[in-house]
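Only one chain is included here, represented as structure tokens and corresponding to the form predicted on its own.
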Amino acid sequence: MSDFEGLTALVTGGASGIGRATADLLAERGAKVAVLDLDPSPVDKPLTGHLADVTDDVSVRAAVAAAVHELGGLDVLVNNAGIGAQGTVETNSDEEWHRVFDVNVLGMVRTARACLPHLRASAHAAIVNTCSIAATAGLPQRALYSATKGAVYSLTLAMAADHVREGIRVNCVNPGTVDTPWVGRLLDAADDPAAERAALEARQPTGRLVSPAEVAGAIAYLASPLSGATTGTALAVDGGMQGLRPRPAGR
């Protein structure tokens, strides 16, 4: 499939996990792809890597400018950089709330703000934000993380409304629990990693974690010119977690 042939894309947090799977897929489907990351060293050809800290506006603007210059323009922004957080509303300090919001929400704001002047020049402009099923389903021990992703969901809708007349589509993906390095670290830190993995798998009706490649496929669908009538949409990639209520096995 070559629906991205001749197009350019920028992926934040693109050196690993969902971001890397997305960058690789867009490149396979014909796009020229630049990755922004705190550590772009794992990025290799055909991708290009740029150092950027999404909590620093100067860093973001410099990296976007360098990437767009290298790409020769910009058609697609994948706003993927983010961090996790655990606990109830009582668990985390004010400083941690500010830190996670700074990365997960304001990081997207800074990157989109730097990219919008370039996207306006594109005939196929699209932004895809990595949100989470935590934005629409109440998950235990995820108060701070869920609050940031709820903000990302609302931000996506507002951006879609603001920029639809400019020809810029804005959507988001809502993954369930994805088998990423961050989830791997959570499992490693658990008292019983095998039991914790089994519990995470069991809460998704498919009975398994989502793969980064599956989220990348959803992002590519929303970013593709073939989806030109799709904007202001949240696409769940969650193994049925949001919408299905299957009976327990054997009943």
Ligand SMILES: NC(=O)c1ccc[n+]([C@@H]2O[C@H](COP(=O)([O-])OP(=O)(O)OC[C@H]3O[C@@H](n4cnc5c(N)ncnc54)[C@H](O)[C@@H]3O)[C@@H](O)[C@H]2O)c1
Contents of the next structure:
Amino acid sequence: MSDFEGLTALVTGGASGIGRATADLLAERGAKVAVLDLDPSPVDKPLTGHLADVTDDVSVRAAVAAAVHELGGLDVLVNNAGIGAQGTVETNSDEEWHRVFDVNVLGMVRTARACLPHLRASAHAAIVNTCSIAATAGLPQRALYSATKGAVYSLTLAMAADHVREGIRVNCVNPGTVDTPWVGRLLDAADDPAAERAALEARQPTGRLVSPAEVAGAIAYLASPLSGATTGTALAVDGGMQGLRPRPAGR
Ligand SMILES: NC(=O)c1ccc[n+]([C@@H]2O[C@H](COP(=O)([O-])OP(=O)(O)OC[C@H]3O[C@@H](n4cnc5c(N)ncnc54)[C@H](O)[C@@H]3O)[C@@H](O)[C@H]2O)c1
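With the form predicted on its own in hand, show me what the form predicted together with this ligand looks like.
Starting with the chain above, the whole complex follows.
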């Protein structure tokens, strides 16, 4: 497919996991792609990497300006950089609450704010936010993380309404558990990594984790000019975890 031929894209958190798979897929489908990341060192051609911390407005504005200059414009923003947090409301300090909201929610706000003037000049402008099943299902030990992703879901709807008349579509993907370096780190930290992995796999009706490429495919679908009538939606990419209630195997 070459639906992104002639288009340009910026992917935050594009040096690893879902962001990297997305940057690679958009490039394969014809886009010129730049990555914005805290550590862009793993990024290689045809992608270009730009160092920025999404919690720092000055660094975001500088990286977006440099990326747009290099790309020659901007059609697609993938707001994907994010971090995790574990625990109940009793676990995390106020500092941690501020920190995770700063990355996961305000990070998207800062990046979108810097990109909007450029997106307005595009005939195929699209923003895709990486949200999570944690926005729509109650998962144990994820109070802070879930609150940030609930905010990302609402932000997606509000932004879609604000910018629809400007021709800028805004959607999000809601992945289940995806086999990325992030989840690898979580499993490594578990008492019994194999049992933890089996529990995460069993939680998804497909019986396996989602692949980064599958989330990238959903992001590309929402970002593509072929989806010009789709805005303000959340696309589940979760192996059926949100919507299905299968009976236990053999029953
Ligand atoms: N892995 C999952 O199971 C899963 C499920 C649902 C949603 N998500 C979401 O997907 C997104 C990507 O997750 P992933 O699993 O690919 O993680 P990852 O850790 O593999 O990649 C995240 C990338 O974001 C970058 N990043 C982190 N903080 C940053 C900052 N302050 N400024 C700039 N870049 C920063 C990191 O350097 C890294 O390259 C996140 O928003 C996450 O919440 C992940």
